[in-house]
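Read the single chain below, which is given as structure tokens and is the form predicted on its own.
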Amino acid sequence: MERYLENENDRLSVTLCGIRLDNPVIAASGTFGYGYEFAELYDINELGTFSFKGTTAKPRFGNPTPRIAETPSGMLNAVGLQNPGVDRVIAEELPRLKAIFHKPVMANVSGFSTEEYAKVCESLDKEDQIGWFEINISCPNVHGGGMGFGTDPRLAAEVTRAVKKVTKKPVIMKLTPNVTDIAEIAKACEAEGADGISLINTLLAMRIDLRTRRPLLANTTGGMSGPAVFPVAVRCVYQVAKAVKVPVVGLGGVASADDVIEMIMAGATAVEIGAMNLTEPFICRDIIHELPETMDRLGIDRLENIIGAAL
């Protein structure tokens, strides 16, 4: 059967919370900075979009070093939300970003209280280039915040409600897999007005140095990412996509065009790529270029036609 598609972009484009993306590939927060380093390597406007570095109200140095450790088919990190704080992001980072990236960008927001999440979103809300808020209630590497909000449906709902009050931009809640029932958390966020759900954040893990007999990370534990977590991420995306009506963004161990297709079939509208950016800086660009051929091989005309195909 002949295809009458105008161009490859028609085949790859998806709509995430009302905003059209040229393709579903999103560089994940914490692995892409504010895009500058990658913009020196290729035109990052090829991306669907990217989620910039997690932002808190005040500057954060992060956790003590060492805070990165290797593991087979992945890595552990305990960076601890190092960032310059929302005021400097607005004054310095966003103007620089606007010069190199000409699409709506996703703002990843973290906090240590419901009030902090709301304050950061309210400060960023007036920035025109921000298309979506990705609210990180799932970071396992900080004390007194982060994942604690994402493991309790009541607290997850509370943060969602507070953020929705201060912005009309789409709010996507980023969830942790370190729970018994991730669909329950997603439904609690949806009930309070979340426009989308992104998952998964990293899996809580640790390694021990056999020579020193001490944990490899100064933080003791960290978040595991990379290809090893991909099957867990697919399972979580599938469960959440079955449970909610809002769009789902899938991430966790994505390393190929085949992985992107699998995530979409599991129910994801868009797909974030994280840890692989650190070892293969061209990975997002290459996957975008490989998607049309992969779709041809699998008999897929448009990516939008296979969202949730496995459900």
Given for the second form:
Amino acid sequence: MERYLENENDRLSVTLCGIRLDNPVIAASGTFGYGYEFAELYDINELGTFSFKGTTAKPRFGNPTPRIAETPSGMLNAVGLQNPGVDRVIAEELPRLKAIFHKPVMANVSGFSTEEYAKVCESLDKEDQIGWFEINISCPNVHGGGMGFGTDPRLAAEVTRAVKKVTKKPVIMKLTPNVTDIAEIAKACEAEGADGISLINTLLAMRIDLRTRRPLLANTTGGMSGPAVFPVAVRCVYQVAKAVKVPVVGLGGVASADDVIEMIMAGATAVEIGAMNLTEPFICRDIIHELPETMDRLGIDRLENIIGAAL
Amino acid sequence: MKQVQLRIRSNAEIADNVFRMEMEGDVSAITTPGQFINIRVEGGFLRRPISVCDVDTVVTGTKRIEKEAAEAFGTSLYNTPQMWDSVVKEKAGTCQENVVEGTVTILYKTVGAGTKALAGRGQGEVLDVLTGLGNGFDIRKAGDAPLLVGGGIGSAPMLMLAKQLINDGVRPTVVLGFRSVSDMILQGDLYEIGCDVYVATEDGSSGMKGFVTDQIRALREQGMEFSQFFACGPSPMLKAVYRDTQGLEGQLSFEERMGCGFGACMGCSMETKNGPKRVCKDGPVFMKSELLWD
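One more: the block was the form predicted on its own; return the form predicted in complex with its partner chain.
Time for the whole complex; same chain goes first.
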């Protein structure tokens, strides 16, 4: 019986940059805070892991409100990297997290200069619970940083190099789909030693309030996410998985166990779930529970066997 | 917070484009006036956050069956504790233990596709709802002469708040403001439960012509004194009430476009004296002393 259960668990587990995950489901940065809100609802240790709220060197309030707008099958956000800054993340958030989450966590890091990315990673590097760095060079909602680094292969390479210098932990570069050739950016990161690539961040978008004739978001533009972007994400994951040898983490509009499997077939080793956490707070747990049955239906023995099946 | 399925008991237009919906089910997560619920609507990706207007809870399970059995047969029929036990337990076997069930009432205005879809739902239909969201009003601070101020659809939480205050033996004064008499809601309900209700309308079609602040000023000039104010309404109204209530402490409920409604996305943040706060999780009610409006 015990052996059977062990095999059952093995069916879902994957290895991401040398660290074993019980299952491929990762809650995406910016939709999961530091885990506390969800820990009130279910045991977040059921997750593969989660990527915590994007952290910068200094505290940031982010953009003025409204920061949220609805779209067909999705949403726009222009939060603008609100976070308490790396010092308070280390002093307050991580000790609290340790009490509720007992797995390696993914540290999402943002910045406005190459030096800032390196500085934040250097500070977080000493934290034992951090398993991976996810370097956000793809935030569309800040000016003078974020996505600016992810749309130019030279700058993407520069940030990768700077971060790799300050940490031995795996570095996963998070890419934006708002580029002509996403595979080129991924290759530039890989060439500088990136241990993995995660994609996609949100798509640059906007909406207009018909009554006021003004943009709905105070920031004018925002990042689009939710099920509407899923096919775009699958395409990007597929293109990048074809172009690089390092593991790929797929995200963008994932809403079901079927979507998780589609992402893995497109070339993802692990799959992040973002916007859906906001409207269906139990979605990550439910998907993890549904995976074995979905795999049975599709004749999949182990998820690891189907990574990149469509390539 | 709880994710629950609530069954619609009634859903009817009570003023211009304002609907009153009563739903039944597990409402146990709703504990404080000023909290809200977040409803999944057909065709929408984001849920719709709507203030709780009123809650009526009933205890079910073993306790309810005990109560019903005692009412129907009298306790004397069951002359041994074992017999009582077996009858109640047998009946209770089919239902959950002491779940708090009841009804929740919301008032909402049809402004977009989501609320219009909600208006189209009828009795018996089931809605997927996140309940018990946000930090509501702190009635421990009410004192002996609380002033409740509601503007338009923002009047909704005042009914549950007033009921709790009256339960505590305090009779609140309520000032409601509307554009016109055709927008007027809740003044009858609040009057019936024993509140002193004053109405102001912008066009003078009911009550005093003017804004809630004109009405509040008039009451204070008549010599009325208040211990704490509780306000909910559009942002310009909240600012005016804030400005006009010098020397009076109060609590204000805010509205903001939300992503999740439970503190995960940082979509609805606002700056306060105590740093950035999330309207959905740290609010929607904030103390006057926390605000940066000076």
